[in-house]
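First, one chain by itself: the form predicted on its own, in structure tokens.
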Amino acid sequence: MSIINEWLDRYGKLHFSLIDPDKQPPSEAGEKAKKCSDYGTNAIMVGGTTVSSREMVYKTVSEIKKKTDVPVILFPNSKEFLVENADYIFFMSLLNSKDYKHKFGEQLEGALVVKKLGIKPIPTGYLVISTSPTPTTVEMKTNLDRIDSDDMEKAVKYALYTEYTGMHCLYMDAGSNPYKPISDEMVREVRKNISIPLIIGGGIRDGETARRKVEAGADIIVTGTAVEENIGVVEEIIGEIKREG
């Protein structure tokens, strides 16, 4: 049994903290993750798109293990920032980028780097959904298989890739500070779907939006920006998923 099913099956619906290390300083990052924990986040994600500095990730990495006992998971966007500090990473393929860095390219050169520093790998399908009239961070790093909010027959043939490749899990996100979230139809389309954990992501900033991708089939929901503007709407978040969970 993968490491997020044995979770799931011990605490129902899950909510992850995603803390950009360029966002804020090791130890503000380590307070905001604090924060998470109290009001209940289950691990700490921490990577973005932007990432700049290994050291600043195994610094952030650090002082959010010396405020919290929650599991601590890089998300990251190179090889170049894998830090040996961390409990688990994504082992992620962007399935719907075009360029093979993104799909295969940074995971094979990342592989040996992983194995090296012991970091337990959980291996993830990742998605982008383009929601916004603008793109998004990530849209503007790689050259994507574009996936509209409303294509919800593409977005299912990329989930059944993932389950059926053997990932352990499907992370479906509309990017950083997107214009919207990705849509409960989407999420319960893909769910009718696959059977694998699901991930969703990007622009859900209050409790109600959270619980509606819960009830449309999400496992876990991911909160970044709220994290970093308004943490206080975490509890608020947390609270509407362990509800529905």
Ligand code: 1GP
The other form holds:
Amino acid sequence: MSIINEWLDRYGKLHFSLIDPDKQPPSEAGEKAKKCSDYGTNAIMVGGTTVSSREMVYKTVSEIKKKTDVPVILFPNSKEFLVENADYIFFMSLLNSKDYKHKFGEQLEGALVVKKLGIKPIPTGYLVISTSPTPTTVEMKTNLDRIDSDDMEKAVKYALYTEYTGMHCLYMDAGSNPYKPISDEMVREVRKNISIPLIIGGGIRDGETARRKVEAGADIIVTGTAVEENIGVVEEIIGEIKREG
Ligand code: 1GP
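Having seen the form predicted on its own, I'd like the form predicted in complex with the ligand now, please.
To see the whole picture, the full complex is given below, headed by that same chain.
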């Protein structure tokens, strides 16, 4: 059984807190992780589209691990920033990028590094959904085969591909701090068609929105901006996820 399924069996619906190592000093990242863990988060994800220093990733993970026992999962934007002190890595392919590098190239080059460092890979299909009139950072950097938020057929097609190629989970992301999150309708439509765990992130900033995504079929909710800018609301978000799940 995959580790994600194991956690879902053990804890019900999950919440992951995303910390970008470029946004604060490592000690502050440790404090944020501790708060999220006190609120009941199930994992700390470390990464972001613009991470630029391996040392900052290492120090950030190290401070987080001093403050909490919840697993640390790398959310990588490149093979350059893999660190041995993390527990897991979303070994993910950005399926709707038109670039070889984001779909396959970085993963190929990173595979031996993951093995050597002993980080446990979580095979993950990653889809970026476009919900904003202006592109998010991830959209600008990854040359997307655009999936609009109302294009259910395209989203389902990619979701089925993810399941049929044996990935352990599907992560659908509207990007960091988008205009709006992925719609409940799209979450529901994708959920109806696949059976692997479904992770939803991007633009979830309050408990009510998190609850609706879980109700629509999300298994895991990721919040990043809320952790960075309004950490108090993370408690409310986790409360709603756990009540629903
Ligand atoms: C981005 O899904 C994550 O990759 C988190 O998004 O920062 O909007 O919570 P937010």
